[in-house]
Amino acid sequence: MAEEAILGFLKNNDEIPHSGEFADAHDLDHEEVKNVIKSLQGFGYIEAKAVRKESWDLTDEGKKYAAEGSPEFHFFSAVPEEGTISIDDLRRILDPSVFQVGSTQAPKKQWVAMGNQVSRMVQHVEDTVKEMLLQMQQGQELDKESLKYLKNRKLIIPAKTWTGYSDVKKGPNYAPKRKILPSDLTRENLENWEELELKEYNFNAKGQPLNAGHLHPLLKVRKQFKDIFCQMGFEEMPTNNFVESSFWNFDALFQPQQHPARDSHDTFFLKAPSTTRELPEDYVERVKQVHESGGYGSRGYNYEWKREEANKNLLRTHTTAVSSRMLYALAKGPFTPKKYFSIDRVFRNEAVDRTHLAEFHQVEGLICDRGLTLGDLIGVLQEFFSRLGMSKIRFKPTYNPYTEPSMEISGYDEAKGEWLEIGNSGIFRPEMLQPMGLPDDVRVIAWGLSLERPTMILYKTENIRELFGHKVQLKKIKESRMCRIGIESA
């Protein structure tokens, strides 16, 4: 019906100016008309221009401004033409909401000079905000800059989007009636093959999408990180225990029991089981001694170390707790140089916002060998991050309880043109390593970063809750591209 109407209309007319008006005039469904136009355009019967129009509604605040005028205009009008008025007097005579918005917008538009005393910078102004809002109420169209301005001030909201076609004209293959071409070879067609005209084969057409599982972006980036570690000869540490004792999570790392990170405001402690069942007693005694009175060239922290604090169970705050266990196990036998890495979940009692969650993934790497120096750490970090596609990195001194020296790692974001903090690094302190039983000349260099931050950058995600948690959209997971980070340089 719609196809006959469109082709028949163009037989006697030059064009269809507007698909919506055409549908109304011929009592047709506009959606059907759009689909027919799209189909006919694809086969060259017609030519048409796609049209997209957005309509807007005024918010309650926008309706108020359209009726009464904008706050900045009222603020300007309250300032005398000559002389000044105190800011306190303006606050008293104006409605609080008018004063709050007007005192910001009027100076921004250079209508008034602000201070303890307010004076006019111009004598007459036009309330353009009210004029634009009235034009929208009357159905008039505004330019893009005006719409953007009103939208940013939350005076308008999208109502609906209209799509259709304009300037619908005859195409190169126009005919009053569509010619149905066979798309399959049949016996009857082959009997008249000399007169046969087959439908053209579209080599660019996409097949039906396959139903299949999809990897989460975090898993894609995690796999790429893991491949890079393996290429550099690292061995993965077992990180399957989310619950850890305070001893392995804090004390073994030479982190004092009064450290703020051990407070319940920063750490999730378990109610049941609240304490660990067993710890290596000889090692615990050495850790206690180095905390209380020092050793290995250190003065310690000079406080009374409490076993009950070390026994408390918690959700691990970093995977370095796993590193401490691995190094302690390494110290039990003849020393062998090792390269370890881990990528797993950690938990911190933090306020949830667009860049922070109470649980996230930590990427950690460490190298244990004799005579390692800060130069070795910098060289390994440059190699590691270059494989991640980050050739510009820099370091600055920082503080960590269990590393000395310690360095903050920053990488240059070419897209944003700025330096971003991407991780921390350092050399494990002797007070941490030597109570384990490692030789005096053994050094451990280590670094860590989150998995979420590079994933957010790679997949252009502004809010971490759209990447991890209940707000994740399955459609976005299905459409996320492959992670190719570091492939070219690996």
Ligand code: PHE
Contents of the next structure:
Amino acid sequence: MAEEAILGFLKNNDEIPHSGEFADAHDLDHEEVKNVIKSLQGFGYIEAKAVRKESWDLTDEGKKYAAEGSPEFHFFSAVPEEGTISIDDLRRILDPSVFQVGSTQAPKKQWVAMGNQVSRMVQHVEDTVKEMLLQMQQGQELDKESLKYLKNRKLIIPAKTWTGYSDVKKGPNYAPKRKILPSDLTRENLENWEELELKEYNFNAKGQPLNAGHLHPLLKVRKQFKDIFCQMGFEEMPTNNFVESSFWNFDALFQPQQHPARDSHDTFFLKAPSTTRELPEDYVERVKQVHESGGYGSRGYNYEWKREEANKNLLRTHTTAVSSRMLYALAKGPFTPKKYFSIDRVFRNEAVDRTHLAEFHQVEGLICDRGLTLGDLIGVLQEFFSRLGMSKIRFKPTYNPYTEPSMEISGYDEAKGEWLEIGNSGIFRPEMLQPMGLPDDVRVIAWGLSLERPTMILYKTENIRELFGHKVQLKKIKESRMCRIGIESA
Ligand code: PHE
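Form predicted together with phenylalanine (PHE) structure, per the form predicted on its own context:
Whole complex next, starting from this chain.
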């Protein structure tokens, strides 16, 4: 409708001076006229000038002055042409609001001289305020200065801004009717290829958002953890075996066979294959020894160590099982210091609730070198966690069968104003390291934490089931922001 009207009108006329008037005259909606002008202009059918006009409404006071004249004019008129009048008399004869405004505005305009007695300074004045207001009421435009003046005196207030077009004329591609050009090559329009005119490419148009894959928040956080470890010079351990023997998961770590964690209430044991195929026999012998009767300055646990218990297959309960394999492998060659890390899944037969599942990802780091101390462990943890954005951490003594001393790590959550338990750490016991064959001055400092916990905090997840398992919503994954750990604090 509007398009035909505009293109048709320009066929016989030079220009449309004002889009608003044009819309009124042709009984069209001005918004639609504007949209059509914009689009036709884009295709070069027409040219037009965008116009933006502020409009104003008169305030009640403004309306009053427009009808009755300004207070300063009334004030002036009440002063005799010759001689003086006392200010008290003026106050008496004038309306209080007229007196109040008039007595400041009239002297300001140098119409009257004020004292206890008031006299005229000029004989004739023009009520410009009233005139300006009348002009505005008639829809005439005022200059900027006048508008500012009236606005400051609170006689007018801004109303809706008017936008439209003026000087609408034919453009370089003018035609009385818009041609809809094809944008695709189809069989039909190829049949007519000689006359085929395609729509031009719009290189400025934004493309469709790509429906590509999206990383899960756990993977995003894992990547950042990985980067931090790599920046600190750590190598990744191979963690591609969820199934582990009790030997590597517990025995090698000097965890006694009657330890409650080795119960099926805490650990998932495998039915098939229920036992491991092979273990390094000479090392198994040394582990048995250290459990039963100690050595390396230890008294051991004083119980009968059973091979069958060590053979049982399970789903690894911690990635420290991988650390024990790696340290054993390291002990075989001439000693070299190492920094290892891993981030992978572990399994525990736990009651499932809002924050716990039977599986989670463990982040594990360890440093193996001669003469390391508890001070090294504290320093490394401080560095590691500050790179994660947690610079305020503290430690509490705790117990692990494989570390001595052991420390629980808490971090201060600045946003919540509370301490959160964030990890566990310690120095691996000689009863674990020496049977492997590591030199006796070699110390290993190590720590572990879960990947889920920081991810839940970072991605504001209240229930772990929103993060892991069949209740995960793909939409949430798609929309989850990038992980900025280790970026902001770098
Ligand atoms: N394996 C421990 C856990 O499951 C973490 C840990 C790793 C503790 C290394 C001390 C040293 O919590």
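Numbering follows the first chain given and starts at 1. Every value quoted in this text rests on a predicted model; they were computed, and no experiment measured them. In this text, rigid core is short for the largest set of C-alphas that superpose within 1.5 Å between two forms.
Core-superposed comparison between the two forms: the C-alpha position of P273 differs by less than 2 Å. Once the rigid core is used as the reference frame, the Cα position of G62 differs between the two forms by 2 Å or more.
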